[in-house]
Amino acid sequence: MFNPKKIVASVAALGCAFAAFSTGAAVQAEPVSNSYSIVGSDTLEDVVNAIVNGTAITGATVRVTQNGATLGSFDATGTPYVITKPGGVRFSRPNGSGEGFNALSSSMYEGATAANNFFTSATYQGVGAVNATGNSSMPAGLKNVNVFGQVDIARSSSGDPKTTSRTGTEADATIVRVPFARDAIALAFTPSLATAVCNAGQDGDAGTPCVPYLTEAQLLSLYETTSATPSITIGVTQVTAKGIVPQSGSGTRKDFLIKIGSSSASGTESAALTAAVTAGRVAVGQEHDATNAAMTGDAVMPMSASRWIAMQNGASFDKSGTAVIGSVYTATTLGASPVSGTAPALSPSTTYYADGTWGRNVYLFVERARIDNTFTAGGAIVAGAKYDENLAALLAPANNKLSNSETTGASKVGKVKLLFGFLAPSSTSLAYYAPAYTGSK
């Protein structure tokens, strides 16, 4: 993998302030990409934006470009559509890891089934808000858009966003997963629920302020509740609580539900959860946004620890609201905080991030033939025919590019990741996947 015939690559250190997209016209607030476009995960969007737009957060100025051209990273939420390439089509904004993977799959398809190039987001983002009920209100012009060649890289907080993993030898193992960083899934509580949980005896540090924690069993009971007035049992105390699950297509949603036992390893959600969501006993809100409309009263939602750190430290747009960070209890985490220190100098808890369940690696997905000049796709693709040496250089872990995890130098991309709450991934091994074509819908 990563077999560049000749690397034409550089990391430009530019005198650019911390990243922010150009405001531009309201209908297309983000720039088109001069080279490669990146879509997908909400969890990774701010750190990737900083890396490709330019940031001075480390004390040095760092910006990743490729052969002199800039990259375009597009948020999971925002305007209803994106235009990723000069002269490109407008298509509905990919919201989350699963949709990023779908958009990449449709962008790379070269075959007889035209519908495999079609992409439609499951959310319509009109008037600055995400329509969590689906895309029924989406204008027809944004549905079933042919996105061939429009997406180069997909951000993903899930290691298996569409459950299409392959060993690497199959002809359809045409997408490769590249490790990006290490994150963890924590919990965000409304203040009243945090206090109630701690008062009932589940305080991770027994100090002030409290670090509320829930067990996997308590979370499962909450997210599969059949009660019109959901609650959690803590010892002999019943604590009123409402669970919030991220929007469909979110990698954090998939991972969280699998980890609490409310979804199969393939990502098929339980009937009990589906019923609870349909009945409104479990709410749906945009991932990592503790200001979403559902986050009121006594509520709890999964929260990326890295996003919390970045928001509290001022590196990311702050959507933490009045929420309190907490954790999931395991034999390793013991309910302790997933973050260390005090804002604006928070950092990851190495113990929590190392937990085998609630710590997680996060990734970038890319078309395999474009970064591996030996891949033949079972003879359907001639070795080297689609190879792109610049894209290979951009994804190569040995370079100070997107996959870099070094933290010892201010000019290193890995140092930027650390200040956004990410550690180095626990493994640098590549993995392989079949595409997930969305087809017409």
Second form
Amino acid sequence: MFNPKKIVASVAALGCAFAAFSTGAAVQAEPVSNSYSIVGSDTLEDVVNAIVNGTAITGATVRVTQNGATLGSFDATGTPYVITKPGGVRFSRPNGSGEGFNALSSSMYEGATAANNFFTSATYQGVGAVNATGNSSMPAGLKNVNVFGQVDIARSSSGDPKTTSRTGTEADATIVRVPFARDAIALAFTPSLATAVCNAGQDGDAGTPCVPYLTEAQLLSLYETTSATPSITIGVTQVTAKGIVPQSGSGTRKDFLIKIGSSSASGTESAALTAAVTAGRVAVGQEHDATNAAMTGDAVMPMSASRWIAMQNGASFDKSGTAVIGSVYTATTLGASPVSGTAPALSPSTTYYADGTWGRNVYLFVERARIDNTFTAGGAIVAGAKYDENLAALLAPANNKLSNSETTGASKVGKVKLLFGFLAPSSTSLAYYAPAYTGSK
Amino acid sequence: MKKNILRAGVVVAAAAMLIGNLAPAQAAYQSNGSFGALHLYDGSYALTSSGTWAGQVVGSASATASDTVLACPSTSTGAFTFLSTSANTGTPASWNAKAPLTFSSGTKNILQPDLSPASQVNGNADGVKTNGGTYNLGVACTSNSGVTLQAAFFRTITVTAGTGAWTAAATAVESTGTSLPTPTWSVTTVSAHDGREAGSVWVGDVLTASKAQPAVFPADYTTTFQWKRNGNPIASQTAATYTVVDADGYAKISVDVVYTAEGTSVTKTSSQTPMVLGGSAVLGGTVTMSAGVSGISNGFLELSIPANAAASFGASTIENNYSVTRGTLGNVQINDTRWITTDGWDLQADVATFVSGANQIAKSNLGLVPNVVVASTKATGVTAAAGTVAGTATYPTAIASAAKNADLGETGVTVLNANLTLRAPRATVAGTYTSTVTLTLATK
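Can I get the form predicted together with its partner chain as well, since the one above is the form predicted on its own?
To see the whole picture, the full complex is given below, headed by that same chain.
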């Protein structure tokens, strides 16, 4: 019989030993949540951390708590595992929007299929770079962990991270999507590539600094290249470049590939992309980390504009390295910079964020029956039986809680989001999804 | 004697230092003990005084702006929002509930603290909600890792048991001003005088008032100044500085600071300066006389006088077929404490015509013979004048004088009196005749 408490105790003791005798990277245990736990997207982790852990970035202390209890938000990357609740099980760390959605699904599953309660991350962190081998080196004890009740909210930079969209009336539409903010996907260039692109004529800023931009067609060509020495055609110039995609499970990866046409709307990545990744013509690197190992030479990677702003403003740990922010050219962005101003007062470009393709709303996913007291899942549950007024209040945009978007006033959560590079979502409408499971690995 | 003035000056300076060093810790500028006024704003940043248990409410030092910071004392190392009984407000360990706050970057200021009772995540806020009652809700500035309270801004709220809905009592300035600082003065421009002693104040000096306010002080107070001469306001002198004028010679100057907040004013008065030196002081005063004159057929005399300078007359008698009334002016005290300059003085008297309706007695008919009341007089060098003789008197006339450079004795006090003789002309109609004696004291 699986005994989660026993494993927790033994590893905690190991942690103590390391702390006592090691001066290197200590085995760290994150505190558990005092109420609800939040996992998932890397894109949203810093802003959600700030909101739930408390921040004074606006000048006022802003901290979202609920009914006298603090929340816990867990990063997408860090140690290989997390424990989210007091006395909770240790499970592999959900890395990104898709895995957050999976973990939420498994956490809320109450049916007879045991594997649906299992969660296994596709990455095994803390033991080396994330790579295509995923969790193959993960110890058996971290695989297929029953995470029932361990995850309450999933952060997602993708509107449909596991392609399970439903209408609100379908019986299995048991997950609801709550708009959180609006972000945009920009591009991060290595300095040499930025200079080459600008010099070739694709500079979105007449002055300095240079704002390199690429078109969607140029990106598609780069990410599905069959050449061993990939390049971008700009006018008559061939600019050597290498594309980087975020790790599997990343909401930004999924969004980016759909937007450039390398993935179907349902998230099935193209054979050409897969072949390019497998052959190493396209590299894989941790999302939003412009210091990842692949970001050398002439390389470009998708970059959340909000993360870039937060890093430049000092709101987030700065993983921008020497990279240069650039944009994707569309009829509305015209290649202009996705950000305006200068750090530490860098702010979103409302024009770029408004772009129908490259601007994107970001979301929180939560079990529908917990915040909707009329939902019955087609008769499977009694209306209101699972309703949690505290969780509902936590996600109501009218409250100064997780979904707030008011940007006037230092005490407002929306103001914190703005300083982390997020604008208000373009819509506050809810949407509905069926769960998705990682199954038995 | 000179040493006395010097000593007084030293005492004043020491008092000013003590006030300046007063720590603002826990000073209560509000009647409920709060360090300053705390105004509450709802989720729309509208001023409010009530709320639900979990509703949005933030605090501000201003009644008109939601984003005026609460300034913690510089000694603060941490801050919390808190919910506590009144008795335990000063004891962080005994608060009902609290939540940590962060100062605005680079300051000790708290901006828009989240005062929603439900946001007080540490402690037992639920107990407050369940039991209801009266509590203090606000912001505490602390040190020693939250153990020691440096200052607390709070409102007294009444919580409804069960729902947790609450109503805040109005802010109210602590009207006795117990914690308000006492202002001080200092000589900031020193006028040149021969033999000037340290600590003395001279005509021509510039005095500057200090409110002695702590660096951290409730932002809603306004302050005004009023300079005073011998405790009486000097017209139009309401600036922070005051130039000592000739009229201040031999008087004492002080300054009031009037603290006003929320319509309540509290006045705090500085100590007085030592007596101002220099200047050409002329001191004056009047004594009212009222004497009855009887008819030639044996009448009487009567007198009414101010209580503090009593002139008294005996009954009139008929002497040589004149109505003659004798009396005394009453003691007049001159206090000359010009220890350093010992200028000396002259006292003279003028007398107005005695009047009874349309009838008059010329002032030449009042005889006035001054004398020094030796038992009460400490000054030396004082000489009473010869005075006047009824019937041939002329006024003004000298009463007494003190010689320049004479020793002023232990107290500088001279007490004078005068014998009065009113001899009415024979044709005088019987009646009550009134007059005044005007005494004028002038420095030599």
